[in-house]
Amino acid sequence: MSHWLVAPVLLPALLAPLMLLFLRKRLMESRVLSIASCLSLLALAGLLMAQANDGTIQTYALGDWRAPFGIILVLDRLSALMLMVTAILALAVMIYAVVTGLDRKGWHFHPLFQFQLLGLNGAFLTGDLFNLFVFFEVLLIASYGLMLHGGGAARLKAGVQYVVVNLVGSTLFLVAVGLLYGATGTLNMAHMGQRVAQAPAGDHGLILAGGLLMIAVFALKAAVVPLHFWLPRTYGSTSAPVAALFAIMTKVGAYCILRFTTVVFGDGAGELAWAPAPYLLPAALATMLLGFIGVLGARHLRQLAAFSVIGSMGTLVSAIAVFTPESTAAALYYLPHSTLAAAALFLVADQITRRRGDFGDVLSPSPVFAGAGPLSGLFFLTAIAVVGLPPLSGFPGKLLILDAVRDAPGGWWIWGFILGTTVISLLAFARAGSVLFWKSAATTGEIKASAPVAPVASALVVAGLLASLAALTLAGGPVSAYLNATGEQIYEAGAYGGAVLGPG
């Protein structure tokens, strides 16, 4: 049992508590302490991925308490890729907040970024539901200190929304939570699959309206339609910073409908095998049209920004409905591609707004705004990331997804979806770029930047995400290797189980 299992943990669950007792008013400190925290977790996550990839589960029994019982860490492939993915966000999202001074809007950022950190983890690598739970709440409540931090009015509106459809959200996960544990009597996933293969034929109305539930929330938290409906207002009311953050935390949902499916209701569930996966696919499809088109129908940036989330979410859980191996490590190579495409897209659209003074965000022509030159290389890049077009990794990424689904039941209807919302997606970015710098070239009229912008450090955070993206592309060969290892361990029956209950 390796201690730095518990790392990605316990870091953030002492660095939080640590920073608002002692570090509240001294921000230099807490800067320095939240960007080490950054990078020491980059390397935890380089470190358990490198133990992850033989092919071991391995497995931390908090207390020493036992499965199924204790409360159980687990370690694989894909929780290894989920702490290097969270990692690499949260550096360059703390960097920016540093350089632009986001941080210095409140007091408490800093333990609030480490909580995000610590439930986000958390839920990537907890074994059980109960314990999913908390994470889930941990997640509510510093994404929602997140989202206000700097005030105001919009702001806070919409964070009302976000908390009350997340509070009926952790409602319906006791509800689904009771349900299966009182058809199964335990809440460990791994125990919980095999006691669904060995349940009676009476008790699977039970754990089918238990399992359904619990997709449902995990669906909500993925912002799958039509349970999509908070993520546009939230998303584009907080500021730019904390949404590119949060384009990890749509991820968790899709993460826990993988692993929950996989594990609860996999090949060994006998007449409940893949039970969630018709409902699926319909719901992935319906998520990547109606994404794409509020991306054409946007009239402000980040509205924009915001939509895009939606429409990968609905490419993203397309390619897991199908449930193969192949078609799921297509999935995986297409979920970093798109949770840092996003969070460029967010921060790109925040240098605009800051240099476009009383025009914002609104999608219309305005005066000629310092930098607009740069800025629209980033933003046309970013574009095309989003987008999925050749060189950067949404276009492999899509490749691979429709590869994998070609034979699948449904699987032309996927084609036809990614393919059409592709198109959809280039005539938005299209017309978006040409307002805000071709027609705005030909505008008479000074324009004053609204905030400060350090033009030079948060643009090269952004080239460094679209660094990343590009490095996702020319490592495409052992990327792939890795995720198709992944894709097969996943679905390798009773591999989790065996791991985390041991032999017998």
The other form holds:
Amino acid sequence: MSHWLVAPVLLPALLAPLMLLFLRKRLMESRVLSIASCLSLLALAGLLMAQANDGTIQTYALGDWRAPFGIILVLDRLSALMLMVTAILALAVMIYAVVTGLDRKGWHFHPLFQFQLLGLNGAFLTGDLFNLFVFFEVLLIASYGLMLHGGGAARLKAGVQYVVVNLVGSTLFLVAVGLLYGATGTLNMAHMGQRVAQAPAGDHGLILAGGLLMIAVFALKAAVVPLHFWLPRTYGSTSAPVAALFAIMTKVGAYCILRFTTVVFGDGAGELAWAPAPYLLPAALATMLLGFIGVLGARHLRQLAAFSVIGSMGTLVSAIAVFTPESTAAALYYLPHSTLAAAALFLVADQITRRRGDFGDVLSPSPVFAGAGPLSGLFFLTAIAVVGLPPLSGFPGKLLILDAVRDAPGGWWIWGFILGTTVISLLAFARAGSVLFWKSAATTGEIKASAPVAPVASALVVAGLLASLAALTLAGGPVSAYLNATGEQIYEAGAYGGAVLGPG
Amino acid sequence: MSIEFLVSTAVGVLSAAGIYLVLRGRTFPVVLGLAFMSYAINVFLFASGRLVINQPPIWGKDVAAYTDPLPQALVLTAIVIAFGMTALVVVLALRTYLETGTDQIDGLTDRSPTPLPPPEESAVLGPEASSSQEAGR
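Would you mind generating the form predicted together with the partner chain now that we have the form predicted alone?
Once more the chain from above appears, this time first in line as the rest of the complex follows.
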């Protein structure tokens, strides 16, 4: 058993307390260590991705306690992909936070960031349901601190709501864990899948209740309608880099929906197979519509970005909810795209807001601000990515989803909603861009704004994110090959269970 | 009256009280509601290993039946996390009250139904970040 598997969890887990204890007042060292940690996580993700690409599912038994008695970390292609997305996003966000000086605005930014990465990486690797709960709590506790970082009354108000909503979510998570444990007698997901397959008909109601409650908790994290209310206010009032980092938090929910359903309610589950699917698809379609209508109705740039996250989650979950290898592969192409595009959008919005002085991020014409030319270019490219127009990766992403769901039940609904919402978001972004840049050119007056911090470096971070989207498009062939293999691995009967529990 | 009935009504009453309080408009009842809900869940998790009396959790020489030790470990973890979270949410609610002058969850003032004007982003050092850290430890 390779020990590399535990490194993405161990590295931030060691660094965070180290920084907290010894580097409290040494910003420079903290920054160096933080960026070094993000770079190493990127390298580790690359290594693990290369290892996972040979098709084996690696497991790591913590403390050498075998499954199902101990906690197991599992690395397959899906986990490796999620680690990679997290690492890329974390590096970009960390550089942006350092160059714009966000980490100077309060205490403990760097340790909290590492705790956040610890929770994220752990959630993507673990194969145990209660361990997943613990990693959820780790990433949530860190996210509370990060969300409130920098202070301010508006942020605190939104923070209370965010924390309360997530605490209720955690409570429901425990109810679901209790129900499933009571009915199946195990917490290991692969083992639970086998037990569900053998469960007597009398237990089906209890298992179904537990499973659907679990999906509801994941849907809360993924901001699926009607559990999306916390998102616009949270993402709209926190600092831009943190909002950009939170783009991966909703994807944790989507990942867990996919992992939990395929492992526990897979084809082998008999009557209970794919039980959550019929509930997920309508909810996802509603999410898509509501998100993009929110984009159209938004009066603030940050709000617009937050609603575009909801809309893209709808698109993603609708593709996942079909539960076929092809649709999952397409969804997994769209997942990194939507994460990085949403992050880029939040950072561009931040750049624009900083330059508009008192106008802030309100979508109304203001006099021309400094650097509007290059920024309009960045905004244009980001909008192309978020809406899903060629040449950036949103276009192949949506195309792959449309192609994959053609023959699925409800596939035409997905077609209609994706195409319709693309038009809506196209209108919304065209309007936002023309208000911010074109109409501004015709407005006279002057803007009083302090000179932006590190304008070139922060624009380069956004450009880097956009370049990664372009790379995702250019490398479409190899990426699709990897993702198709991922889709097949996820749905290969008994592969996950066999790897975790051993043959027989 | 069976012990199952006693435990299940206790869980039910605690959850009902918790849900009612969480839906209130002010932060203090909400914090209490969260605490009630976490108590309900702790009892519920404990019962998910079935209710047995006078049985050892781990190996005994002449024992035929055991109680399930796993839920007890889960409950311990859940208690620690819920305790930390309650501490965090209390501090957060206090700080929000001090900064915004209202303890309404939705941030509205007590008198008028209009929301407060958005205050400027302050560069005040945030002890709330450190308190969340303490809660997480």
